[in-house]
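Okay, so here's just one chain, in structure tokens, the form predicted alone.
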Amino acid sequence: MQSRPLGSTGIMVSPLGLGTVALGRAEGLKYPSPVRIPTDDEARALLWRARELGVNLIDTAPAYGLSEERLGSFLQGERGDWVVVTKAGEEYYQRYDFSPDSIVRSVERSLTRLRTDYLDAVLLHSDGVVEAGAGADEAYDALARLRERGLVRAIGASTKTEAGADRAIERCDVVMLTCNEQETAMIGAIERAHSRGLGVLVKKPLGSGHAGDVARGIRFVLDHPGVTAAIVGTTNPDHLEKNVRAVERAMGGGAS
């Protein structure tokens, strides 16, 4: 898969990010199927696999119970072949607070979870609530402080609404937002963001697994020109390479 520009932020991406929810915890998704946590010889195959199909962008959070610090474990040594996102605001899980304090305190856990002394991008992880009022901008302060001391490279949010998404685009380098063949209130939003040289990032572009026909779902993501990836969560790395023929196609470089 060839690389794209996160926005202007100068950062190179894979059109298709791998999500970590599963590595860190089973409980409160909504896949279609219950989800077993991988072993770490299994999450060590899976992004060694995700290595070698050309998949460099990693999702986490602290949400998302040990995800980040297994990723920690697994990543030593490989920090540079990666691009980590994580997220601040929420704790595992759903438990929030986007004060400024809590909001450093958060990156600096991550920081120490993950064994990096910087982040690619930190999100603000909302809770679709605080995301478009005052408490968002306090919280964008506290990150682009956290940029300018060099520990975050891009900031942005994980928004839940359009006005959300909105506040977002006047303050971030980034915006992930849900898009998918049977949710698509957001690409007004994604339009706009493209338009401001943001990077768009797209989770839940199978509908958290029960889109019945990938490669058409990750084609309707990827074809609008603003998105820069579709973040796709597994812990199955045939099903990987499964989402990642299905980018290639999309983009028309590989094989129908």
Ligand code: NAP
The other form holds:
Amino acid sequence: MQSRPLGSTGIMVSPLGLGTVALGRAEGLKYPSPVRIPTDDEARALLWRARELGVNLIDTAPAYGLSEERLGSFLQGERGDWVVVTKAGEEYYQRYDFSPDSIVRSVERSLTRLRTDYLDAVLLHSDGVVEAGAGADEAYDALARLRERGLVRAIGASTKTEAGADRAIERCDVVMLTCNEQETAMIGAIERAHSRGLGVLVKKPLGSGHAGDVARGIRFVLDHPGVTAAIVGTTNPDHLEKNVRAVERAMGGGAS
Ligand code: NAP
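Output block for the form predicted together with the named molecule, input the form predicted alone:
Next comes the full complex, and the chain you just saw is listed first.
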């Protein structure tokens, strides 16, 4: 897979990202079947396979339970090979605090858990409400100060509403939005973000596993020119490989 620029950040990412919520948490997922958290060996093998297939983008969050901590251990010695996106504002699990102090403390904890001295991107992990108000601006100011200190390369938001996306577009480098064949309301925001030079990450590209046809679902997302990468959650290396092949076909390259 050919890497592409994450908006104007100077960061190059694969068009497929690995969503890692199920590396750290089994609760609260809207997947079709119950989640079994992979063992350390399985998780290491998944990451190794991802790198081998050309995936360099990982999405995690403090709200994903042990995901950051486990990634910190698995990525030791190969941090520079990965683009790590994490979040701030939601703690495990559904405990929200978007105050500037809490955002800074959250980023400091993420750095420790991920065993790194920089994060490629930190996104406001929105509850769907804060994103449209002044609370979001204060959080973005806090993230911008962390960016100035070199602890964070890019700042952004994972939003749930158009108003929240538009506010983030004004202030951020990256937005994460839901888009799949069943949920298309954010397509306008994707286009606006792209036209303003932001990187656009799509969450739930397979409708949290409810997409009928995986390859068609991936193509639907990547056919939107504003989308930088689809973040697909999987713990299954065979699914990962199928997703990579689907991305390659959607982008007009690679074998079937
Ligand atoms: P998703 O990527 O749309 O779907 C994940 C589901 O699809 C899992 O059940 C996975 O199961 C299955 N799957 C993946 N590839 C498959 C394949 N080739 N064949 C069959 N099934 C396949 O949903 P998501 O995980 O909810 O969203 C993606 C990522 O976005 C998350 O992991 C997370 O990183 C991020 N996200 C962020 C937020 C937020 O910031 N608020 C919210 C939601 C999601 P297997 O493990 O069995 O493959």
